[in-house]
Structures are given as structure tokens and as C-alpha cells.
Amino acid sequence: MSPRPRVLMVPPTYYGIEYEINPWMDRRQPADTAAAQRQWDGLRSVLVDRLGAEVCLAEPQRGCPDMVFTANAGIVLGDQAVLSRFRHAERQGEEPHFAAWFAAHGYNVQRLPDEIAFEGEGDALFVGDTLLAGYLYRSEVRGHQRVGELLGVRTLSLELTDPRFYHLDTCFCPLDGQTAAYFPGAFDEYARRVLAAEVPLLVAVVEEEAVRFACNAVVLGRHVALNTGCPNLEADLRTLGFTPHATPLDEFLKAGGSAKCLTLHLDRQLVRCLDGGVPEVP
């Protein structure tokens, strides 16, 4: 038997609408704090329950709201983890707490340069053995490299053109090593040109429910948890043999984030082939 996949998640016990870094985020319209609970409780009981995932849990700390869209804490491959460096001040305070939970559990944690901006899973997905990184609104496109060569695997890049799809995994969600779903209108036009020469099958995702952040889904094997809203994006998961598991999410849209963002995946590993061949990350 497998084991069961990993994913790191933060409780929602301080997050708030505190401050204004993406045009989500209004104070005039603070998140209703036991409903975002009751969300965050949901996603979490449908990845154990119905997607089998064992969810490990940081802990939250006062004056970090957004310490739960844990999917920014860093990038994890085999042992190693690199940590984000954020762009903005307001959330520069979580970086220590999620370097020394990386440790305590056995991760050898890497660092950018302080002055390179990277934020993690929120901008850099793996397709196959290729990682794909965003940039220009939260993560700086000089620092993918550095994080290729880090976790030792070849990286491209892709430009934001929408403030709105502000981190990679707003628009764009890999579902296996040949399959991915996107919002083309996120991206440049040299992105979508990488896209379409990398990813096999790209599914389009329409703006009204790419503005409920379809993409920002959690992929495990042949589930995808994703806030509700979505029908489109459910039936072409349906037709390509995945099993959508909708879930409310609306209080943390109010800040930008959905699924993903509340989710790190803890257990990418880079299998490389006696041959000598391609690496793969499962």
C-alpha cells in the first residue's frame, strides 16, 4: 500500500484581513473568522477523509494572518526545502517559524538571497520534472534559477500580466505530468507559448470561475479538492478521469487564496532513472 500523501496546513486561528497586498484584500470587508474555520475545517476533512492525505499542522502565530495560506512557507523536494523570502514586510514575519518547523521535521532548509523575493509553492509547480515558476507581482524571476539549481531540476519561467492571478497557483493548476488547467488570460503572451510546448493538455479555465480561483486546486492522484462555483472546470475533470470534491472557500478568497494556498505539499520526491535518463517528480 502507498503511503499516504503529506500536505502541511496552518490552522486559521489569527487569520484576518489585517492589511491590503493584492486587490482581494479590503479592511472594509474583514473575513468572518468561525466561518473561515468552519471552511478551513472542511478542506481539511476532505483531504484526509476522501483524498486519504495526512495533514500536518504548523503552528499559527499572532500577527501573521496570512501564516495559513501555507502553499507560500517554501517548496519541498525529497529533503529539501527552500524557503520563501516575501516580497512584502507583512508577512516577511513568517519566514522563522516556518524555517524551524522544516527542521524539526528533517528538512535540510534552504535560503535565497535576502534580497530576491520568492514565495514558494504560491509561484513554483512541478509538471513532471519540469518545475514552472511565476513572477513579477510576489516572486522575482532572477531567484528561479537559483531555485532550480537548489532542488536540481530544470525550471521556466512564466510572466503574470493580471494582478488579480497575482501567484502562479491562482491561474494555473498541474494535474498530472501530461495535464494542466490554466487561465490564459493570467499570463503573457511568451507564457501561454511555454505552456502550450510543455503541457500536453491544457484545460482552459472561463474567467467567472478562474475569479473563484478554479486553479487554486489540491491534486492527489486522481482527486482535486477545489472550492465550489466551478462546474466547468468539475465536468472537464470528469471527462479526463478525475474526481472533483468541491469544498466552500469564500472566506479566503476575501484574501486572495483558496485550496492550494491553504495546502504545501510535503511529499514531491525526484526519481531519477538508472539509465541515467529524465528525472520525474511523481
Ligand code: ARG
Contents of the next structure:
Amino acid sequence: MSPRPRVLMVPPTYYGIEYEINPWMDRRQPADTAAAQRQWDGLRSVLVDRLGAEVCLAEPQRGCPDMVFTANAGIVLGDQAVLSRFRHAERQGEEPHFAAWFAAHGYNVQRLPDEIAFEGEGDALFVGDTLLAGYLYRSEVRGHQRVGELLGVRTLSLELTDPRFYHLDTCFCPLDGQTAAYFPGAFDEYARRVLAAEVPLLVAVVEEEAVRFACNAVVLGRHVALNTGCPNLEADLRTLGFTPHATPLDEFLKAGGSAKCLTLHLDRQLVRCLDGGVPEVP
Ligand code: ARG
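What would you give as the form predicted in complex with the named molecule, now that the form predicted alone is on the page?
In what comes next, the whole complex appears, and the chain from above leads the way.
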């Protein structure tokens, strides 16, 4: 693993609200291209200068306005990359570009059967060595088990219930192996029970910050990059020993995205081997 954790981003050159595939998108509220570029540059600086990340870039593609949301490219563990299969045709054109990027950067690209929708790290997040995976609006529950088998990890599925929080990373944010922030209203009763059983410390986010995509935060070590306008979560993070770094991302909220959606973790490793509990060499 490189000393600086690497994340994948795509510049917002062709970003825009060109179709509507979630409740946030409204073609009558177009993105301001210059502001989007400034906000994306601002996030990138926070990631590099404050969170200590190395940002890898993939080439933006004309006709792929949501390609900035690299969390949906797939999910990476070690040298394996499980490629997304987008639910909506509007985003399926991104798949070959992300597949080519993963292959060119030494990943073993794994694919799910065509008929199973899976939207990558947008819907699948590690808490320790367990993959928590969201379904209903985008990814399908039967895809989660395939992803778990491909990556060799324990996988638990969580049903999402609020179309505003259509990806797991819009309402759930693992902070470390024991702690996560979440918006309880986005989960069904059983999913809330699974979360309570799996995550020793759950920090609830209030609705007015959940709709600012407070949970859609990038966590690297004890540093957290997130959208502005989430003072309660920022205070909770400080109490827990994390340092929040707020940066404006409203142009991306118009497409239903924020900090986490704009990044994909490239260096995810298991904390422990499943058999003997022997830590992997980082
Ligand atoms: N407009 C994009 C979509 O609806 C936004 C994706 C946000 N990504 C995320 N990981 N939550 O697919």
C-alpha cells in the first residue's frame, strides 16, 4: 500500500444535470459549470492537503455527466476491483471507461452478471472486514452476495427506504471499525437492527444535515471531508476525536452527490485475514 491513501476522482469537465434518475436531479436546475469546477478543486485540495490523500484521475468522458461520481465505478479490495453494473441506462456508458482504468492500473477486474445491478462503493462500505451493502433503489440484494463471494468477505445487506437516500453512502458513513454516522430514517427497521448489532457506536445525523449529505463524507484516518452546513455532525466528530474539514459541494448536491460520491478508495485492504485473524502487512 502506498504511504498516502489513494482515491480516484474524475474532473467535472462534462458534469451536468442532463437526465433525472434520483429525486435531487431536476433539469430545470442546471449545474453552474464554473462553480462545480471550483468546488471539485476545493475538495481535491482538502483531500490532498488536509487528509493526506493521493488523488488519481481518470479521464472525463463527453456524454457521461455523472462520471464525476467515482464511488460508483466499482469497489476495490487489494488488487481486486468489482466493476459496477449501473441500474440506469443513463450511466451504463461509464462502465467500459472505469473497467479500462482499473485494468490499466493493475487491478483484476471482476464483473457481475449483466442483469444484476450493483453501484460499487456507493452501495457497499466496509466496517472493519464486513461489507455493509445497501439495496432497493440501485444495487440489488442478490448482487451483494456475489460481490461478497468475489472479494471473500462477509456481507450484510441493508434495505433503504427513502428515495432521497438512494445509495448507502448517502445515509451511512463508517468512521472506523467501531463507529459510523448514519441517518436512521433512511433504513428499514431490520436494517437498523443489523446496524445496531454490527456497529458498536452509531452517531445519528439529524434530517436537516442528512439532506446536506452529511453522511456522504470521505474518511481517511481521523480526518473527515464533508459538505458545509453540517455543524451538528462536525461537533459530534470532534467529540469522537475526528477532525472535520467542511468544503462547499452544493453544485454536486443538484445531482444527488457530495464528497464521498466524488471519490473511490483505491487502497482498501482487509484488517484481518478471515481464517486466523493475522493482520495483513499494510
Ligand atoms: N446522479 C448520480 C446518480 O444518480 C449521483 C450519484 C451519487 N453517487 C453516490 N455514490 N451516492 O447516479
